[in-house]
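The chain below stands alone, shown as structure tokens; this is the form predicted on its own.
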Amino acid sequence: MITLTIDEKKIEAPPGTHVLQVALANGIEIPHLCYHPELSVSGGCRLCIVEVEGYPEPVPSCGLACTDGLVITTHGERLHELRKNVLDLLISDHPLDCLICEKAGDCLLQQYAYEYGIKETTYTPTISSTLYQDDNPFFIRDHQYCILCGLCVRICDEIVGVHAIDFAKRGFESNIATPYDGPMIESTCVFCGNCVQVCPTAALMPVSRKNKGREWELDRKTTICGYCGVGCQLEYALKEGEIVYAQASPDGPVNGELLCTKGRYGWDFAHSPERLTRPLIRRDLAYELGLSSEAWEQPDTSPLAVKQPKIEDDFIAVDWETALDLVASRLAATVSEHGPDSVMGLSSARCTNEENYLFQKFIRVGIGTNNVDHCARL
């Protein structure tokens, strides 16, 4: 471990770590744009300018790695006015409709523009680019409000892997692009919607986002997500009870700020209206077990042929405790009549590893069969 000096604050860190990392981790906040811990240094926005004793001049911190006796002021007039001119020309570029766009409380450069005093900038407004993309279903470009901090660009790149998308052209007319500018649909995007979290500003935003509220105005909720057993930690934002938008929690022991497409954008059969919420018996069998009055004959024509069943023309609903025992005692029943082996099971990646060993236990112990499978293997 070395020792350096952070806003006369003595910190011992790894050798090599850079400054701007050991400061946050310290609880010392230096304004950035371009930075990510689970990425390169870009070094880009220039906003983590910090002073060094002995330096000239001030130095990005994202890229200065630290060394013992390292003294750093991280705050002073001199960085102040700095930052401030970085901001003041991000801004000059930049759409000031905050009032009416949805990332108003969720985006760092209204964040820093705020706490430095910006509210308007002191060169000539130019909007470079106005190109507004919503080439797919899930998320929105709108290249008005593009800082080109390089994050989407990064992350797809060095996690994703998948290199959909990079910088285009060059000076005023530079932009972030798919090959060739084509479709996303067209580009080796997977819409995993992780360049979609690490935008600081409105250039990236989900489809299900718009029009439904400023930041302020949703409700959170912490989750896990439950398409396979990796157990990634999400986020939802509720408006009004209902699914906004999914991100991934920041302090999530698994996934951290990563999702995959299912996690980020599969949760729209919450709201379904053909959603199932409680379990369902046919009524024939229903009104053999004195569940129904009514008698009940299954018709020539499955369900599952009728475009558009109505549930109630076939099924009713019963307690989780009836189905239950119902499950149980037929199933018992098939094995005490036709044998262990007339039986097999099934079991979900949408459980846990700790589910589904007992799910296998079950069928091998409790049945006395090993006619087990997953799901993942068709």
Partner chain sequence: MKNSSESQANKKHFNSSDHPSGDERFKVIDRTMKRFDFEKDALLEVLHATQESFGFLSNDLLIYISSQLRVPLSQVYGVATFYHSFTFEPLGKHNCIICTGTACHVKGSATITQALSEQFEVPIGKTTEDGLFSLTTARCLGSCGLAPVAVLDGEVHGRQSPQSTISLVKDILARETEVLEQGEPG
Second form
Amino acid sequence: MITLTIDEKKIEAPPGTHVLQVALANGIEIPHLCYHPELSVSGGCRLCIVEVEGYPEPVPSCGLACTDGLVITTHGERLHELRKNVLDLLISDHPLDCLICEKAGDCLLQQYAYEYGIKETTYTPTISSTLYQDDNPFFIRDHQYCILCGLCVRICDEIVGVHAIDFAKRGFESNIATPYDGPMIESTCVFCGNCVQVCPTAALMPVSRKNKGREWELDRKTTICGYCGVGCQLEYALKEGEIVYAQASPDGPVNGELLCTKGRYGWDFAHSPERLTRPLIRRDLAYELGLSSEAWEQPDTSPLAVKQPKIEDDFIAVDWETALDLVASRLAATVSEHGPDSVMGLSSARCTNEENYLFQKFIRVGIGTNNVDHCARL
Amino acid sequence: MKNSSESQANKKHFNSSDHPSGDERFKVIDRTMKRFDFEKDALLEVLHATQESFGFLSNDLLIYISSQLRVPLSQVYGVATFYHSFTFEPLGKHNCIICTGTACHVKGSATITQALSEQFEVPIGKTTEDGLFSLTTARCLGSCGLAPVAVLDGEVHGRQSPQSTISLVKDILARETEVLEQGEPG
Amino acid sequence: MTLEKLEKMAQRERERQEKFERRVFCCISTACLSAGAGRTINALQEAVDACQCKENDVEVVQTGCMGLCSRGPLVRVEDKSGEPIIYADVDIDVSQQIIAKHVPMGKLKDESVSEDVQEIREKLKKARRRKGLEQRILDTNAPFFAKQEKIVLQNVGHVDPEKLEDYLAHGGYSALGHVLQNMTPEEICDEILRSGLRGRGGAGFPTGMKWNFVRKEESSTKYVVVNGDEGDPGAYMDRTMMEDNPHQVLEGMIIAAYAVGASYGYFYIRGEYPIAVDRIRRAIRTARRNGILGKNVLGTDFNFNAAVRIGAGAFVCGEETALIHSVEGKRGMPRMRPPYPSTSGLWGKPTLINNVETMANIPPIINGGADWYSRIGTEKSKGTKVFALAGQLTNTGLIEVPMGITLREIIYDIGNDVPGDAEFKAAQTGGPSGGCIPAEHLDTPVDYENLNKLGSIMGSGGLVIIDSTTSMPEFAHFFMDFCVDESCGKCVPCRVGTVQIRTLLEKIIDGRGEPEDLNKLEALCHIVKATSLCGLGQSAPNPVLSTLRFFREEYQTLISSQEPT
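Output block for the form predicted in complex with its partner chain, input the form predicted on its own:
Up next: the whole complex, starting with the chain shown before.
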């Protein structure tokens, strides 16, 4: 272990760590925009500068390796002045429309501007890129808000492994671009939206977020993604009970801050009127079992020929007890009449490992057949 | 046009060493990539070779390089746009580069650029509508002893003034129109 | 090939050269070429051919820069019977005069020569009678030549850059032979350290120390990179060395590789220098054919190979970490240091990066010894420095002077003053990373520390003289425009800060400036200096700061002249 001093506090750090990483882990806040614990170091935002004993000028702590006996000061008058000026420069290239911006309240630039008391830029406001790209149903790229921290580029390359975007051009004119600034859909993008999640400003925003209220109006609900057995933890932002967007929470034990396109964007079924919320029994069966007083016969026309079939035309809703009893008795009858091999079990990738284990056990031992398979094999 | 493509097609039929695209210039790119064993770090060299043989980098060319070197297309685009040697539009038939290095600047290269731009009605860095003449600038060509310097179709001309450069360009463009007039029957 | 064989080659070439009564050297460096040296050398050769003189009477040699580029094309005649004479402004007519004067016309061996030859012979006869050739002769005792001390450029202008034999005949590769046979890598590094050589790329880091860092790294793979990405507008020393004596740079590189334990090297050369690329490639090929590169260099068990990588128009690639990215085929964006390239450079391996001029210094240091070299120069800056002298001076061109020479000597003696009625105003060193030095500081001895104290830098060696017709705020704007254009865009202060500095300058130049703008400009410059990631950003405000320091009244005039009435 290495021992270093940060703000007069002795701190132990494992070898190979960087000062910013260690400071954050020990509850010492240093402002930073382009650093992410999961990604390689960039060092471009210059906000995480700290003073190091023996160094003439402040250095960024994100790329500063911890060495024994290092003495670091993270806050002070000169650092405050320098950071404030760097923020001032950043804000000269950023619209000050926080009044109508949906990122307000969750925007890191806004937060630091508040902390350092910057109302507006002291320089001449000059927006470097005004490109606005809403070429896909998932997220909007509004380049005027982009601060070129490069987190999106690095997460796409280093973690997702797609490298759909990269820096293009150079200097003040540079922007984050797909090839030829073309539509996202024509790039290699898989629309996982992890870039949207790491974006510190409103440069990358979910389409669903548009005109749906401000950050502080939203409720948060942490849950497990239902799409597959990985069990990613995700957090829905809700307004009046309706999902506005989904994101991963950094402390999710399985996925950290990452999600795939299904988890992040595939939640629109939640509020669909067609969503099944209770068990359904076919009307003729229900009549047979005395659950319904109306006799009913399946119509001759194929269900496929019916335009927009209504579920209540053919089914009635029952409680779980009834439904499970019905399935159990029918299954038992089938097995006793035709033998266990007349039954086949097909389970789903959306179940957890444990659920799938139980299911095959039920089919093999409970029913007594090896006819069991899984949709992921199809 | 039609004739040349037909003859190309014929050649392709008889000569198996032709590039499958029918465009011989691809061979230069292929040769460069082969020389570097299709390593990813050859990207810059391959872009140089492409720029040299095609005169500019088109969308299709970047896609081709990306797939051959297995470098993400976005990265190829990012690298190509980072370096100022690469262009994305074809240059004119004749090209005049005005050096804007320090030595040329203090000796008035900016007035030459301005004068050319006004005289031939072409913005700096662009090509005239007829595609005959491009006006570009470069950061120091290293001929500081002869400042200010203009490079016209690859030939360096030192100690220029707005008038002298304009007359040089006029001469070249005049020859061009002569050729055109002679070329057309009647 | 072994060292002995190489020495034999050198001996053969020396004997061949000595046979000639006279040798006519024509500079074919870029500056002279653009002044028409291509036509000159052809005319010289045609004239010599037409003379039909005795065998071994005369040889026309293409060679490199002789220094006074503003008077190009330059031709030097070395006659066994007298002192060498340098002719300036040699066009076709003058070249015929030169040959007519120096070369005795032989009898026609064959009467049936072509009409062209007859015609040239007639012209030569007429040329002999023509007057005025004396005016073309440069006085080699004039300060321009006398005040220079040539170590790096010693053989430039004397050897044919495309002939290995010629370099060998001038003692080439003897330093390499010496170190391979008699010195351990440690001894070489110590020798370089003792010589006091500092990096000629601009920052002036002690070269021997850098070599030791790389040498001490434990790694099976190490690289050497020669930085030939000379991006300073107004500087062309490195280009000249690569074009005019490529083997000397290559020799320095091979010695460096042996000293640090590298087995592969790259030349990173600006794409704007096609001739340099061509000559270095040719030098590598010839060296490989003759066993100087490749497996078992000069018959020893040291293996080393080199290749060329071409830059593509990005000034920032002169910064070593950006250069590494560019060699790897990526966007040339710098990264944070440490780790320094000496620990983690090309593909994460220990890498030695030295500038072209630094490498060209190595063979003379090994040949002459550290003690000899360290006697030249000042206490902390040893040796000589090559400058590209340009701008408003009578004599412009490439010069090599000992460290510690004053700017006044360079400008008034070597440069021979500002031409015409205009007056000297400032000397700009270090290009867009440097500053402007006014007349009152002209007696400062030129070395790394003194230039830093004046708010400028040594830089790679561009020295542009500005006369009273140039407005300093506009000149500062010119450099800031350059930095805006060349900023890679990675860090905020450089990407946005340079744009804001430029905006403020434009405001002042356009007469919209307010009194507090000067302080604002100065403060912003200091912010960009203190917080930028790489050398480009950290030094980008230098031209503004130095003009604010020495020529503040020009800014103030622009502001006060626009006060509301």
